[in-house]
Every structure is written in structure tokens, then in C-alpha cells.
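What follows is one chain in C-alpha cells, specifically the form predicted on its own.
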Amino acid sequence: MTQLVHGNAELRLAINGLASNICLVPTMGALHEGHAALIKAAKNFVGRDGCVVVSDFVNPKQFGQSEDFKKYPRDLEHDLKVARSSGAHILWAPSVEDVYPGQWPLDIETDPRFEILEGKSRPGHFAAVIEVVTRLFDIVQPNVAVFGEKDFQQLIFITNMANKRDPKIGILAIPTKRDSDGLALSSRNIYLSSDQRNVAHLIPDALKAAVLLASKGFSVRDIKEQVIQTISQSDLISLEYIELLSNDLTPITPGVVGRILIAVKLGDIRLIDNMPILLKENS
């Protein structure tokens, strides 16, 4: 049974009524398949002897200008209907109040790779994703905390940030949840219009034609250049950045596995994917 909680001292009187080895799902709400995806692996990884924390918390920091975090889909009884059918044993729905009490500053270490991709249309994202990481971290006391790789920039940065402050916390790497025509699940898909919809799968398309091509020992150039093809299939999509990276996001070696990252706009609505990627190396 899932067992709703709403401030610090209630989270950890639930948390020490039940175990102490502790994995943290940090959403912010709006639970999909993808979500149970991660609270399931993180069942799986803790065991019985464990505990699954699910916070639920939409970040007012990670919202810019040009986002509303007032319209942000809120539904917390569907939220935990998803939590305890994936088995959670928490839901933890704190308030602001809660995750950022009165003045608590945090150091958060810039890094120049924040400014790329997401961070190149998003200013300030990864900083508020970090610092709020953080504060879950603080308050939770996981043992283990599980991420999606669809935001795979996120990842690297919140593996980062947990091997230097505590690396006592490990971090599960899941990898994306896709639908039946391959599209990766997310919060936003729920704003797609039904010809948006029908035509988003030529996003994974894309980037399964990049993989295959790469396979094949194309270059980077080729590749990208296929991936604009299939995307402009419709015009009802428009490309925002399309870049293969190491998993380190810096540029990729040949030879040694990387990612191939795209983010596309659909109307208003922005979505982001990747895949596993490999360059074959020259012969």
C-alpha cells in the first residue's frame, strides 16, 4: 500500500517505519508508464527489504520565461493511483516550503556543458535541476535515486553532482519508455494534437535511420543530414538541434558507444529524445 505524505517530518516518519535502505524516483508529477517504469526498476533494485520514495514535486526553478508553470499538469490522486500500481511505498507531494525552507543557499558548481542543448534554449534549467536534486538528496537520505535516460543531459550532470557531494548515492540509469510506434513517453505528449501525434514517430524514426547509418561507417555529417530528411517529412515538425555527443557530452569518438540527441518542436510543443548511438571507426 502507498502511503501519501506531504512535509519533511511526516516523509521521515513514514521512511523510518519502514526500511533503511531507501531508493528515491524524483518526478514532478504527472505520472506516465515511463514513471512506473522507474518506480518498478527501483522495487526490483531495493528488493523487499527496501524502500521506494516518490517525490512529487513540480519545480518552480526549472520553468523559464517562456514556460508556465502555472499550467503545469497537477493530478495528485492519479499520481498515486500510478505510484502504488507500480509499487512504491511512498508518495512524498511536498511543498515549496518544504524543499526550499526560508534562506537555504546551495553552491551549485557551474559547468560550461550546461549552456549546450537543453541548456542553450532553457537558460538556467540545469542549475535549478541540480539544486533541487540536491535538496532532495539532502532531505530524503537516499541510498540509490533512479533517472530516465530521455533526459540524458540531466543524467550525466545529476551523476556528476552525486559522485562529488555524496557518492554514497548511487544512481540507476533506466532507459526510455516508448510507446507502440516508438515515440518516447513523456508528460508533454498529452498536449499533441491528433496530427501532431500521427506524425511524431518520425522522431525515434530518425533516430533509429542515424543509428543504423552510423553502423554502416556514415559520417557525422551524413548522418545528421539524414536525420533532417526524415524529420521533414511533415512540416507539422520543426528541428530544433540535432548532435551526436560522447556520453560525457563532449564530441564523439569513433569506436566507443555515444549518444545521438534531437530535440524538435511540434506547435508549441517541445520534445526531446536520444538512443545509444556508434560510430564505426575507419578501417
Given for the second form:
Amino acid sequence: MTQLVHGNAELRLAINGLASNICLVPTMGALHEGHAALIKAAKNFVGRDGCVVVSDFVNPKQFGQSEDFKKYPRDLEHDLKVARSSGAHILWAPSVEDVYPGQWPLDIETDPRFEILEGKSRPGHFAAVIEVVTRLFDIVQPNVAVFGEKDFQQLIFITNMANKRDPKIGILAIPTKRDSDGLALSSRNIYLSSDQRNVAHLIPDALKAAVLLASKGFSVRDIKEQVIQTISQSDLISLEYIELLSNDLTPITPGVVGRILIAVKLGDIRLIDNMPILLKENS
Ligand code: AMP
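Since the structure above is the form predicted on its own, I would like to see how the form predicted in complex with adenosine monophosphate looks, so please show that one next.
Complete assembly follows, chain above in first position.
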């Protein structure tokens, strides 16, 4: 049975009534099978005596002015169903005041890598993400927190923050859940028109083709060119960036597994995806 709680005191009471091994799954709600995979992994990880807390909070601070904060999908009843069927113990839906109570300044250590990839088109985004996750950690005090590789850049920064700030908190990373055509599940997919949805498979197609070319020894330039060609098969998709980087977001090294990361727009809808990639040595 999943307990729905709102305020911080109510949350603490619910946690205290349960076990001591606490696993937090931070989300912005609009839960889908990708989130369900995270909750199930959390449940597996903490075992019988653990307690899985799913936070459901659309963080206003991490949306830019021109972004979709107001129209971001919210449906607590649906979220409760997904949390329940995935085995969460607590669904915690705090208010803005619960997460940002009065004067409670936090020093967020910035990083030049906050400005690349997602950070380039979303200024201030990662500082806001790190701030909210820090606050969620302070309130919930988890032993483990679970995040998706879908947001790879975010995962790197959160792992760094946790290692520096509170190394006792373990970070569990879960591979991206995809639809049957390969499109990464995302809360924003519901906004795609049927025409846009029909061509969205070109995003994972392009990444998969890139991974294959890398294994055959093609250069970064040729791989990027192939991605551009695949994406441009549809004029409904425009490419924002395609980058091949190491797993710490520095330049990729041949012979060491890195990441290929992409952002595209379909109309107003911005989608991101990534996959592991291994460039052959001497490529
Ligand atoms: P969000 O609600 O979009 O902020 O995502 C909450 C968590 O779910 C983040 O750790 C995401 O990386 C993760 N997530 C979102 N989509 C997926 C997916 N398709 N597969 C796995 N994890 C995901």
C-alpha cells in the first residue's frame, strides 16, 4: 500500500513508522514506465526492510522563463496508481513552501560543465536541479537515491554533489526505458502530435546507427554527420546538439566507453536522449 503524504512533518512521521533503510526516487510526477522502473529498482535495492519514497514535485526554479512550467503535466491520482503498482511505500507531494521554506539559503557549487549541452539552452537549469535535489536529500535523508540515465548530464552532477556533500548517500543509476520503437519514455511525449510521434523514432535510430559506426572505427565527425542525415529525414525534427563525450562530460577518449548525447525539437517540444558509445582506438 502506498501512503500519499504532503507536508514535511507528515513525511517524517510516515518514514519513522517504517524501516530505517530509506531510498528516495525524485520525480516531477507525470509518472510513466521509466519512473516505474526506477521505483522497482529502488524496491529491489532496499529489500524487505526498506522504505521507498517517491517525491512528486514540479520544481519551478529549474524551468526557464520561456519553458513549460505552467503546462507541465500534473495528475496526482495517476501518479499514486503508478507508485502503488510499482511498490513504493510513500508518495510525497510537497508544496513549494515545503521544499523552499522561508530563508534557507544553500550554497550551490557551480561547475563549468553546467553550461554545456542542456545548460547552453537552459541557463541556470543545473544549479536549480542541484539545489532542489540537495533540499530533497536534506528533508528525506535517504540512504540511497535513484536516478535515470535518461538525464545523463543531470545524473553526473547529482552524483558529484552527493559524493562531496554526503558520501553516505548512494546513487543508483537506471538505464533508459524506451517505447517499442525505441523512443525514450518522457513526460513530454504526450504533447507530440501523431505526425511528430510517427517520426520520433529517428532519434534513437540515429543514436543506434552512431553506436554501430563507432564500433566500426568511424571518426567523431563522420558519426555526427550520419546523425544529422538520419534526423533530417523528417523536417518535423530539428537538431539542437549532438555530442560525443566521456562519461564525465569531458572530450571522449577512443577505447573508453563514453556517451553520445542528443537534443532535438519537434515543434515546441524539446526531447533529449543518450546512449553509451565506444569509439574504436585509432579512430
Ligand atoms: P522527471 O520526472 O522527468 O524529472 O524524471 C525523474 C527521474 O526519472 C529522473 O531521474 C529521470 O532521469 C528518470 N527518467 C525519466 N525518464 C526515464 C526513462 N525513460 N527511463 C528511465 N528513467 C527515466
